[in-house]
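A lone chain, given as structure tokens: the form predicted alone.
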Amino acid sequence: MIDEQRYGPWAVIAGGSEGVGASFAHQLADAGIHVVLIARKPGPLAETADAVRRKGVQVRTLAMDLLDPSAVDEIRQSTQDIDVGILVFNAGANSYGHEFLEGELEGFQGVIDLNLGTQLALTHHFGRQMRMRGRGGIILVGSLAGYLGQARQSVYSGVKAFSRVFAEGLWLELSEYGVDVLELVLGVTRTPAMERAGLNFDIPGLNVSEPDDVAREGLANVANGPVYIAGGNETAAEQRSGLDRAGLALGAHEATKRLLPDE
């Protein structure tokens, strides 16, 4: 169970309405930590908030598009009266999967702004507060995609690689102040977002994680940064870090085509 004294009394979860984000919310509530849930879709956000409130904690909701220029300021204003002990940034999805030259720069910029711009802004804001108090934790939800470039995911893979390296540097900077930083790397996970993307979870031998398990691993290892590979994907991450970049990229490309039959 996560330490309420170190990581409470409030948590902010960006991307907290479903999947891994909702699992984080429930498990933090089980530990007695109040939560601020941020998500784009009001319906699922309200449903998750109601379920989490029934555990006896306070819940605030912010239904917003994190790409809105006013989003970060609204989050700052809405949390200025509470003590945030943990930030979970779970909002970085591949919202624009196209071959680079076939897509529009505006679409790719959205992937960059969400996964980098908004993540950096919220980490900067809440990280400063945690450093001042001398306690807290930051969990940046990453992806195995950040270990290897892939067709139709070149920009997404790039920003996820940035997030992991950024987390390593931030971990070094904040550890002396009592603030933990963890890049929680996910593989294929049975989330609503991945289901909507059409992933084929039934491939023989495919390692598929469950959201509750991933969130549990993340909270159990928040102090074991800077990087934790969830769902038993350590071997996959190690393999993707090899030196034969061409061979690895080609092999991953074939695997992705089986995972996403429409690719």
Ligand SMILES: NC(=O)c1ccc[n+]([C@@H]2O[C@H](COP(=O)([O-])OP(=O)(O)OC[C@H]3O[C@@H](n4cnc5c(N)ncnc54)[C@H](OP(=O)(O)O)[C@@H]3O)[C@@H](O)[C@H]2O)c1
Contents of the next structure:
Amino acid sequence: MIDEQRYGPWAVIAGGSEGVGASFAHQLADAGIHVVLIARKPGPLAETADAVRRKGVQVRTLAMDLLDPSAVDEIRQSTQDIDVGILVFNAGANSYGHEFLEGELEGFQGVIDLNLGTQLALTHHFGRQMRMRGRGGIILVGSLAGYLGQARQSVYSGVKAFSRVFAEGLWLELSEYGVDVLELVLGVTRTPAMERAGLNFDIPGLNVSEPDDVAREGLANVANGPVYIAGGNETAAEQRSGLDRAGLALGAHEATKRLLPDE
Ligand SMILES: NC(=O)c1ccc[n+]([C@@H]2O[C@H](COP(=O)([O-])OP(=O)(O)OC[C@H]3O[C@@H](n4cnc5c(N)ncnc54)[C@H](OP(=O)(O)O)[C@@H]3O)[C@@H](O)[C@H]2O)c1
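Switch from the form predicted alone to the form predicted in complex with the ligand and give that structure.
Full assembly next; the chain just shown is listed first.
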């Protein structure tokens, strides 16, 4: 179980209402850590908050779109009276799955702004506080998609690759201050968002993770950064990191087409 003295008393979970974010909230609460949950839809947010509160910790909710220009300021203000020992940046699935020239730039911009802009802004804010206190943890939820370019996910793959490489640099910068940084790389995970998006979880042989399991792996390995690959996907990540980029991209293309719903 995660150490409350080191990563408490409060956690901020950006994208904390369902799926992996809700699993993080429950498991942090089990360790006695209070949580601030952020998500857009008030219903699931309130439901998760109530369930987590029943574990005896304090819960604050912020129903907001992390893409709203005022979101980061609002989060800063709503957390200025608490000591945040762990930040989980979970929101960030691909919300705009189009071939690049078929889609509109503003749609892709949302994927970039959430995964880069908001993630960096919250990491900067809470990271500074943690560095000052000499303890804490930052978990950025990444993806196997960040190891290989994929059609209809080119921008998403790019931002997840950025996040992983960024996490490595930040890990180097913060480790001497006692602040842990972890890029938690997920493969296909059975989240409500992906169920709604119509992902085909039933492809024979497909390795599908459960949100509780990957969150547990993330918390257990927060100090084992900069990158931890959850769900038994180490071989997949290694294979996707090879030098034959054309062969690898083409090889994964058919599998990706089977996984994603038609446009
Ligand atoms: N599921 C997979 O197969 C898979 C695979 C690899 C990596 N990942 C990564 O795992 C993370 C979680 O993915 P997910 O499948 O659970 O989907 P997700 O759409 O990222 O949703 C996760 C949480 O974030 C919130 N959220 C999403 N967009 C938001 C926004 N603009 N503002 C505020 N809150 C927002 C959602 O609630 P609301 O919708 O109510 O806002 C939910 O609580 C992502 O970073 C994703 O890249 C997932």
